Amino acid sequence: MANAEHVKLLGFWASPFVRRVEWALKLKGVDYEYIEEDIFNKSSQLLELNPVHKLVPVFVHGERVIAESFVVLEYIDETWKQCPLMPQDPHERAMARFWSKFVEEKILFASWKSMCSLGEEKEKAAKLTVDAVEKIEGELKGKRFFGGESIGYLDIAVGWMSYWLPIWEEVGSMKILDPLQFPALTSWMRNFLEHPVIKENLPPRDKMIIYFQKRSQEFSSRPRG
């Protein structure tokens, strides 16, 4: 059977790309091969599976290899039934695919480009990572998780908000995630963080701490073409 064939996955320990394949696998149940990778010096097993992109993660089941952690979760899905993700409903699918790409294109940028920025640069940044947040404010009102009252293919595409954002509102100085504001995001970071499969799979805060911090002191530093 084609899901019993040996699976694999390389990652970065600090990445939300990878740790969103993580929390899949993981939620159904699915054994794996974990092989760290460093992405600034890397492997000739990364550059000869990952060609096109050169990035993490990619996804190996027996001869098949899959980037792009988006895709690799369709897969995942597709490939284990149990414990679906994606809702059943064609609409409610697409649904789930428009808020997973506006969260990574409007939020996830804009907030890194705040957390590695100055001045105005920085503020403007900021407040449409705010604008975004609005958003996605709107869709989880009444609403335990975004599927309803478990965790699905939304949750885990934007599980990095509930982790990593705060720490680069720390790193970065800024304010984004008010709870006054946001009160049905702040519930469901809160839902999210506690589930047991997302609790005991977290890379360390205070190392992430750290490594966000010099790299945000990196990008801060490069010259402004």
Second form
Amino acid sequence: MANAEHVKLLGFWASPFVRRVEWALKLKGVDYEYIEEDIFNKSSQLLELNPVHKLVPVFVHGERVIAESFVVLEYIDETWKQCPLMPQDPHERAMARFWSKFVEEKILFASWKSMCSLGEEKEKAAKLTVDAVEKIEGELKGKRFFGGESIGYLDIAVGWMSYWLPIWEEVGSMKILDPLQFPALTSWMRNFLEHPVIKENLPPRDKMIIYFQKRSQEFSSRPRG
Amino acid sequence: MGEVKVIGSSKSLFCTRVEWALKLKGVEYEYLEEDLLNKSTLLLQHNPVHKKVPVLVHNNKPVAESLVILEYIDETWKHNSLLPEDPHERAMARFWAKFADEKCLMGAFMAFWKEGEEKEKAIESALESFTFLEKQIQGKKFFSGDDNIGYLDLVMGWIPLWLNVMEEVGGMKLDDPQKFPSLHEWAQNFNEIPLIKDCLPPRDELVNYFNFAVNYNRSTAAAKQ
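For comparison with the form predicted on its own, provide the form predicted in complex with the partner chain.
And the full complex, kicking off with our chain again.
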């Protein structure tokens, strides 16, 4: 049976892209072997398994190799049918895909940029991030999770916001997640982080602060052009 | 199965891929042409987040982002499947679609827009990405297999016409039949399919459109300085 084949995940402890795959596997109770990659000194295994992007996460199920975290999430959902992550209804599925792409492009990359930049560039990126967060705040519509009563695909896809974003705010000295401006999101963050599976699967905060401080300094000191 | 509208622009490759999908499934739809320099209330209402085409409106419910729309179409009208059945093959199709849009299409746009040394760099980068596509199509008639076109062919469908026009207007060569013989052959086969051909905008109109875009963009940039 396909589901009984060996599952392996190549990852990096601080990566939000890897962590979302782990959340999906843990929610479904799928056993997997985790291999920590040094992304600054990539293994030949990683380069062989993901020659196109050379990035983590890389998901291996038997002989099948899959990269790109959203692609992996949908594969996991289609292969292990317990605890379904995607909604059933095609329109709701489209909304989950639409919003996960939106958050990735407009919030994740913008807030990362804000954290790593200085002065006017930082302010500009922070403003764009806040504008984008306003849009996703509206999507919660009084629900406990984006998926409704239980965690779903979109919660996992944007789950990094509950933990990585506050850390990036601290490291980058910028304010994005104002609880007064975003009450629904603030509530969602609390619910998400309190979920037993998520709570047990977060990287240590103090290590994250140190790591992202270092990354942010490297980025902002890079020569431009 | 309900009322279907497509809000689009006839020159947009993102819109044409949606029309191809609907035609492949034999779905009747009403096409609403947008003036992108003077966006309609309908568009702004149905895609307030991005304010872009295409938007598919099915029973008054909008779906935006062309790849999200393709999957929605495939899940709503189940005959003549666009995506394969097998979860791993689906994952591969999604992976390559994302790669093609992010690296090849965006790469081609960069090579089109940029000038001087930046243009050379962009061309080099795009060519590297196209090498991956060439490997994917080698030994197959279509990206989706030997018999019929599917999701990935629709996603790559901009290559035969749009890329060709961008090369002419932008003064660069990417789709070199000597460098990418299999891709070139795929492009010829794809563009011969009647339902594909029927949805293509006239080539001279597309040339005018890209010429206009270049001049508009350069004059806006000059005005800013």
